[in-house]
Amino acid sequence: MSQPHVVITGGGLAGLAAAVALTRHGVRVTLLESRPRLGGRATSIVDSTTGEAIDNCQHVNMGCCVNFQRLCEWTDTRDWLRTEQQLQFIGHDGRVNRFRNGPLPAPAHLAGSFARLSYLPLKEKRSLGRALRAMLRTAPNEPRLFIDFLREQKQSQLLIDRFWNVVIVSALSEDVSRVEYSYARQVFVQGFLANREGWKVQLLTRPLGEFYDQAIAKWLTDHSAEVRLKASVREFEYEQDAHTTARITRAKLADQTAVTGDVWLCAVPFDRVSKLLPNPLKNDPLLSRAEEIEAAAITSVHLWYDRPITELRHAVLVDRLSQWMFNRTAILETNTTPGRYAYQIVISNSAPLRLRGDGQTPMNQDELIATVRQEIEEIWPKAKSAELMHSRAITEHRAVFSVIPGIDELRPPQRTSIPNFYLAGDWTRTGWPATMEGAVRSGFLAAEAILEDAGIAVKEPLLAPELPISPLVRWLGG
């Protein structure tokens, strides 16, 4: 069979991953992105005051996120991804708790780090250990709340606040009281327990915009793919008669031009897909409920000081409004300015931010920055004597979809009932939550379906093999 011409709508990570996978197999690809830049919700903007490219949110990869790593390998950017060999957790006592592998095999490789956490009493650490063991033995079944599992395991509110919620909010941008158990279990089992490398955070040493708009876009164009920016699709046109299934024939753009192709991949966010679906799919039971998916917000506070306030590259902040600190000047290999030191504070699940002591009034940007700055000065006293040269807050209001019970019923597969129309996006059925890894997996799954339906042989699966599960974990989990 001749190679099809695949047109991809949406230049976020899902669309880019599909484009790379298809291009590697000799498929002609045209990628259409409505914005003047690639990356979708996970992107960079230029701060007008500093002139620096800043990410709307610091995105991290983990060792268990094998497909994002594969995308980097395929696009010759693997050396842009630096693996952190330890995490730093800082509680209200101010102590830096270093989280790193010990000599034991998984799942006991982190036992020493858990045991040394200064902000958890010994009784709570024992309770935590029992719950983690129970999690290995309790497979995800019917949808239920993660908080119900924690209550069954008699986890105290202190432990929920200082451990379980710290991890879950960072990973899933939702409170433990709303998260579905299976996704919470996935975070802990795949991320922390199953393999010694799964928990290790990986950070891009370049801004996201450089990763997308320069590295991946260049790789695609160098391999004969076409990348078109400011190309917004308004509607898909299709052909159908009484005896045939509908097929998409072309797409009309906002500038009134049209694009033709053989196969179509729609890789836009869940809150936009219904506007682009062709009429034969408007009432498709697998797609019509996409608008019911709930979204969660993530806020980043950017601070520029005239001197370094900490040598740490990153830190998890416990029992505070601020959740993660990323030392952007230390992390980035480019885009740094002498005499200006950049730090990014990330607050996931940020929609309900309220003034302390009030609990009802939403914070405005000045109040948020002031609160974050006060917390930073409490943790790192050097910040008190440093000059804050510039600050700003950015909120992505629909940053991720919420993995609440029943979410899997709303997530469609990559194939649709129209044989030449496919879907991609972290919100589609990948088995993963809303992460860069989930987006890449969706793109690879969509590309795999397109190649299979076109009769194009694939030497190996597009999805990367998962990290191997420790034999001890298999035995403990039954």
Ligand SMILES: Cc1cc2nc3c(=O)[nH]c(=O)nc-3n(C[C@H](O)[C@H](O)[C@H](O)COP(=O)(O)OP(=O)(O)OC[C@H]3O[C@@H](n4cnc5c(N)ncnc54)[C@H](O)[C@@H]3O)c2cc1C
Contents of the next structure:
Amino acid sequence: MSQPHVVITGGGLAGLAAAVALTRHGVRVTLLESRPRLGGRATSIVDSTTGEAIDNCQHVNMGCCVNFQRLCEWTDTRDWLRTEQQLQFIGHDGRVNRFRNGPLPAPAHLAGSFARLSYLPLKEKRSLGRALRAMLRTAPNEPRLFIDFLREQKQSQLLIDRFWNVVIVSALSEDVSRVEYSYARQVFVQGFLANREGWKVQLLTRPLGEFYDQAIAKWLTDHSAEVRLKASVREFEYEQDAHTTARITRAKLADQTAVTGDVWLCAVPFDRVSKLLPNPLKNDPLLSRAEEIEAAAITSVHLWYDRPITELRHAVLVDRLSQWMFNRTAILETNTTPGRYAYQIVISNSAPLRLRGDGQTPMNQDELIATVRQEIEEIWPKAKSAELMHSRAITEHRAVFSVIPGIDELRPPQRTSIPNFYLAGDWTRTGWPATMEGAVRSGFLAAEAILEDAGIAVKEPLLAPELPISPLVRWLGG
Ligand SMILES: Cc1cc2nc3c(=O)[nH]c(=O)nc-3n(C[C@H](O)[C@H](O)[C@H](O)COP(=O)(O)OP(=O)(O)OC[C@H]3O[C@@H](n4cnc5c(N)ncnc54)[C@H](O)[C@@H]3O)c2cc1C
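Given the form predicted alone, state the structure of the form predicted in complex with this ligand.
Every chain and every other molecule in the complex is listed next, the one we just looked at coming first.
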């Protein structure tokens, strides 16, 4: 087939990444998004009180997430992604512990920062170091729970609460007791140990909505792709007779119109895909189980004060309900209002953490904001004398899929048994957890499959090369 017309359903990062990759190869693309805005789960909304565009939740990229960076490069927005050269951790003692690269090569580049951590006793730091070394030596895909590895390494509850769970919950939105070992190992090895740049946090200096509208959507339309909002696909129609395999021919939209195309990429979330699958795929063993995927919630609490409460751009808050603080006024280059200082507190895996003292009923919005506010005032006393001008909490109940044992069996590849029907989405098989990076990877993988199947030469591998693994890490890992 020469130069097919590809119709993409879903304008989240997966669909957008595929659209950009295909457009770069001269392929005609139409992208259909059911909502009036792009970005899916990584999106901005307008807060009606302040009139500001706020992200549904602060989204963090890391140095090891090379494909999200590639998407930024391809859409001329690499300079919108600012790399933080240090990470701040604040324990109950209130001290700011700065994580930054020391002079040693990976995996020891952060050893000095670990050694100086104020909220871990020396004995625990040694135990942590032993476990990290053991992690380098264990096979990446050994099937077991991460907690079993921690028990085997005799990691204390204090270390679990103040270190392992702090990192795992913010990266995977799940408790260490539930996550699959291989995904947890990936966070520590790929993120923190393998390369000096992997752990560095990267933040967009514009709201996500601007990133889509002013950068990606504009780039797509400037390059002749069509982006259609409020275009909700209801059904994929197909043709098939007794002798042929099925082929998708049209998509019927909610407004009763239809879209035609040659190749179809469905980039919707895992809890939407079953309803959309064309009949020949409904009983496909790889696809029919998508509904079994479990999801975890993430909550963000947005606080607007009348004066600055901290100069820090971000901080990890250890062993509290509030897990991360993002100083939105300091991070954003645009969209800030004089006299109003915006902070965002993120709580991952929020469903169990937001339970009241009885362990049964969830906190309501006021109780949640009051608890977070109290924690913020404990850490930054300036907040006590500042006026809280406005606050709101947003919970995304199905924010990310849970990387619990068995998850890989539920993640299908991007090709399906229908030759002109492909899948993308963070939940498809990428080897990555639910992240912007995972979504972009899935989009690039789907685009690569589409180009290959259409006989179009791929200019360069669409997936960006991983950060190199330090020779010392290779040697230690055997
Ligand atoms: C609160 C929260 C915090 C997060 N924090 C981070 C973070 O810090 N770092 C990070 O890397 N990741 C984070 N993530 C995860 C990240 O946002 C997702 O992994 C990623 O955005 C998923 O992209 P996607 O394209 O696969 O899916 P989605 O974003 O879900 O996109 C799917 C799109 O399909 C559309 N759609 C559905 N049905 C139809 C239909 N019938 N017709 C047309 N369109 C349809 C939807 O409207 C949606 O736009 C967070 C997620 C949430 C919710």
